[in-house]
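As a starting point, one isolated chain is supplied in structure tokens, in the form predicted alone.
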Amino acid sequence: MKKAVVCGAGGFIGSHLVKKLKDEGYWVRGVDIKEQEFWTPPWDEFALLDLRDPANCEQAVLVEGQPVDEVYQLAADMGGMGFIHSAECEIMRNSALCNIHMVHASSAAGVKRYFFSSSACVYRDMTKEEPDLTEEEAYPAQPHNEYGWEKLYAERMAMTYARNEGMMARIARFQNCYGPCGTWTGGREKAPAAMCRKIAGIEDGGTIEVWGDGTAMRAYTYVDDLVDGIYRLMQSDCEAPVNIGRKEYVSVDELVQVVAEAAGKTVNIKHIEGPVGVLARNFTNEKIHALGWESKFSLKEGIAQTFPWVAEQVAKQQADA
């Protein structure tokens, strides 16, 4: 049985990516600052570790005093576009202390495979007629934000202990990723969590608030899909980043028509000033689907999944309001 670690465990991705691995046949250690707070996922143990200190990450990754075969990396300090643009410093410190300290403790312990969850916010800001961009295109680098330029450094430090470690590193970059048990009121929610919120709390009819024009085109991929590719770029050969991400691109407005039909509502739109990101972001995902990974996942079918667990969520908060 082949032993993992998944730190960040307690965060959304983290908790779904313990799962896909136990249905695999691993034992699996949750690491995190936290625990999850929406479910329990089916761990073997859990460990909850700040793994901004260094030994903490060297405890991450033995049991019984010898390593794990597989670390996978997504503890990071990270949410919405709203806080990435208001927490530049405690992104940048907290992050990058986590991968610097991580990476190296499971090549030094001898962990054998090692995967750092990264992001499409490695590449620059783009306009919707662009042609598509390929891994190697985040090179010259001009990340739009300093997220980004973060996660561009962890990837050269995987990649660069890799190379001089023999640790055998795989990277993924994320596209904006979905679906129940994450994050979805408090600043740190992403836009689908966040519109599903805000759809669920006004009546049909009703209106909602959304930064911007509306026209800002997005990605979205539903997590049992991300992890699916996650799992499946680890086992592979391939050692360069590779995109994960469903091309099915919508605008921010009709993002919200999705939601709004799941919702079974009518839902008007006020455009208000607010951080809006990227106009849009094109990428290729030959890299990935030539490992056998396809996204299953439409949009309104991840959605459908997502919005009505939001919408219990809502309607928690308010009976106890």
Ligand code: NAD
The other form holds:
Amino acid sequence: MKKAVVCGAGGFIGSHLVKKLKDEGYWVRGVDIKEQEFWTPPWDEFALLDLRDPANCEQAVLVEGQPVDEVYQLAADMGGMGFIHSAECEIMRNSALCNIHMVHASSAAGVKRYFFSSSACVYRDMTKEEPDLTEEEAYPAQPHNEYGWEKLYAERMAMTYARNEGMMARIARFQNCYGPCGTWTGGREKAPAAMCRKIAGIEDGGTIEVWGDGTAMRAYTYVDDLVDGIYRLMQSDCEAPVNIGRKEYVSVDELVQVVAEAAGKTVNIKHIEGPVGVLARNFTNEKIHALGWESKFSLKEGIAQTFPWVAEQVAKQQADA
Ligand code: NAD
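Given the form predicted alone, corresponding form predicted together with this ligand:
Time for the whole complex; same chain goes first.
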């Protein structure tokens, strides 16, 4: 039985990845600085560790003195656009420390395969009409925010260790991901969860506030699709970064309409000032498709799974207030 460590398993994508790896027959240790607040993933064990500390990284990758077979590094100080713009130092310091120490500890311990969760934020800002960027076209680099720069550095850390120390590294650049059991309030939530929360909280015919003019284009990937892509990539021989994302582009206003439909409500939008992020990002997913990956969930299908979960959290919060 293969053994894996999922770093960031107390978070959104990491907790779903634990389930995917268990379904694939792995023994799994989840690691995080915090507990998973929404559900108990089916890990074999969970370790509460701050991965900014090198000693904790060394401890995380050993089971009974032996290195695990695979490490999945998803731990990051992270959030949606509001967080990315307001917590630049935390992102640059905390995520970099986790990445630096975890890749070194994994390599030094003799871990065979190392996965790093990068982001589409490594790409520059684009217009809607521009042709799709390939993975190689992340360079010359011009990420829109510090989060993207930190991801590029961590990608290079993983590739450097692979080149010099012999540990296999696999790197995915995730598109925006959404689904149940993700952050939905508190300032770190991303747009799909934020829209679900806002719409769950209003009456039919009510109004929600949306940052910017609503025209920024985005593509969203449902979490089950994403963890399937992570698993396929980890088993592959792709040494360079690979994009994972569903090619279904919608404007922010169109996202609101998809959520409104799932909620069965008519929703009015009031556009207000706020951190919007890039205008558009178009990149190819040919490499991940070549590994047999296909997105199974349309935005409508994924939101139909996500909205009821967020609405339940909103109702619980209102009941507790
Ligand atoms: P998340 O915030 O839900 O999960 C990240 C987890 O890392 C959290 O549980 C957090 O507690 C943990 N963590 C932070 N600092 C830590 C530390 N010092 N020690 C141990 N654990 C620590 O985020 P997510 O959406 O699940 O994202 C997972 C990964 O995927 C991140 O690396 C993120 O940058 C990347 N990513 C996510 C998206 C998305 O749309 N969600 C898009 C692109 C890339």
